[in-house]
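Coming up is one lone chain in structure tokens, specifically the form predicted alone.
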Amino acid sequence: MTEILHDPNFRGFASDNYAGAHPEVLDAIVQANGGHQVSYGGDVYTARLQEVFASHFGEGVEVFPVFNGTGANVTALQSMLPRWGAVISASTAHINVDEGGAPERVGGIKLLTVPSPDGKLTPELIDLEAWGWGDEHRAQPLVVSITQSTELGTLYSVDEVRAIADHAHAHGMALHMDGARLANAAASLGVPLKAFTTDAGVDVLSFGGTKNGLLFGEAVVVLNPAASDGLIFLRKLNMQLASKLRFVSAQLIALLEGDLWLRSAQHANAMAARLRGALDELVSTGAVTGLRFSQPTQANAVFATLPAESIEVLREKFHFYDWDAAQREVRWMCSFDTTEADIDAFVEGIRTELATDARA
């Protein structure tokens, strides 16, 4: 047996990507192993996956499993745009901040970004960049991209997604949704996945699995075939086509065929709510000083500001990332395997570090 090189009991709050794979997902990979299956998506698991996604998003959807979220976003957006097209997004969007320039350098896509204090777009914000059609000197705004839940842990309601879709479509633009944490959004909103995607007017979806218990794997989901073209070629062109695709598809089936996607997301959200609730109580009772919250906690993320010296002390033990170091803003993420004991230990660590009496 290979030596275990890490402490399997350690869990931090830096990212839901830090979590391992859910045991049910690992079991699905094992079950898909053995014997031979047609490569590059010609296998029975990838065929079954089309049916599973149709049960959540509606008949006629097309599913293209890929390796990772950046690949899903770039490939999806390429399929929605001509060479002269541009994408409107929030300035905080993952495609703008965290994908290493892949949309621009790999996808050849112009991003038109607008500031948003809560990470969400509105029709009014979209209009800051939705102009210049027919002007040969301007990249043409042809796609709007939103993230659900957003990079700031906030949520679009069903009506907000529908308003954006209607606004985009009225201007001849299509709507893409980055759903890296789509399951967390559905769990928090208490509605089916279809309600704020297909039924709300989203055209193409990047469906996230890695942050919700998959070993690896995401999917591009075409909800409106008229808004996307060439994905069968673009996935290969972007090096996102797995030869043994059955092992990506089997994981997505395990996630979505039953309620694993929902159970895992509900748990992660509940742990974030537990963390936020406990810290709210410490702040409201005056037990700690210097702790403020910078965003509402609506899914599985808590955003807060605290003294710089305390950030480093707490990070040493609990692991988390700065979000805006200049503002002393940090992000705390919860995962499908975060435990109540993890939360309680973290809360106690924060209470001890920021205790009012200790700073008097």
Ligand SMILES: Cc1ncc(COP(=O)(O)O)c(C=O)c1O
The other form holds:
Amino acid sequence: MTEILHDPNFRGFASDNYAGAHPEVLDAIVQANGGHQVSYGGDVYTARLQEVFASHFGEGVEVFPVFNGTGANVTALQSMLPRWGAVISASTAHINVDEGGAPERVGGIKLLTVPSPDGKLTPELIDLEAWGWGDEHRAQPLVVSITQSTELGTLYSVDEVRAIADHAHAHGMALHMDGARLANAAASLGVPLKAFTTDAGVDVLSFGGTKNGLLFGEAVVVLNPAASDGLIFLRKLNMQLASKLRFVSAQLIALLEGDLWLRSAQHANAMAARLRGALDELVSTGAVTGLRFSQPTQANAVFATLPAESIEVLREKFHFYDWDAAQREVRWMCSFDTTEADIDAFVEGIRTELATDARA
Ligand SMILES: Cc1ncc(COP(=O)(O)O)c(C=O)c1O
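Switch from the form predicted alone, shown above, to the form predicted in complex with the ligand and output its structure.
Now the full complex is given, and it begins with the chain already shown.
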């Protein structure tokens, strides 16, 4: 028996990636074990996965399971662009700030980024970079990439996605969606996954599994085959093709075949809403001083600013990241396994640290 090196009862607010794997996902891996299956996706689980994704995103979609989100994004975008192509994204996009330059250096893709206060693009913001087609001196804007839910915990409505898709398509550009937290978006919007992806005009999707309880595993999903080419080769070329792919596919099936994806995302969102609601109450009643919210809470994250010394005190016990240290802005993230007791203890910790009386 291997020694347990960590405290399995400790949970913080740093990232939905800090959580472990959901027990139903681990069960699915065990069930997919045993015997021999064709490698590299020729297995029965990967075949079944195509049907599962079709049931959510529509007939004719194609799914390519990959290891991680950066790999999904780079591979998806590469499949949508010629060598001279560029991607318009928000400057806060994961592809721009958190992928180590992989889109540029591994994908060879020029990113054209636009500042956005809430992590969202609009047709007007897209237009700041959507120009210069035919100019040989400018990388050609051919794809718009948006994130749902965004890196700032905000959400596009169905109509907002559709407006961006229509705008992109009218200019001959395709639409990519980074859906690392797609399930959280669906849970919050209260609509099927298809409503704000396939039906809203998204062409290629990076579907997220890891943040929603998979051990690891994401997928590139081609919703519009006319907008993507060569994925089968690009996945291997980008080192994203697992030899024992059945285990990635089995996890994605466990997530999507029933309602695990929705249950887990609804829970994570509800925990963020509980945190935000309790803190709103403390602020509005004047029980705490120095706490402000920097974004609306629309999925499973709360963004706030507070005094630097209090950040360090609270971080010791509850673990979380700075988002913008210069602004004293932090991100508090909830997961499928965050409990109500975790939230209540955190709220109490914040209340004690920022208590108005304590600072008087
Ligand atoms: C918006 C977004 N996209 C993609 C990813 C996936 O990245 P990774 O390569 O770490 O799986 C993340 C993870 O933090 C993310 O927040």
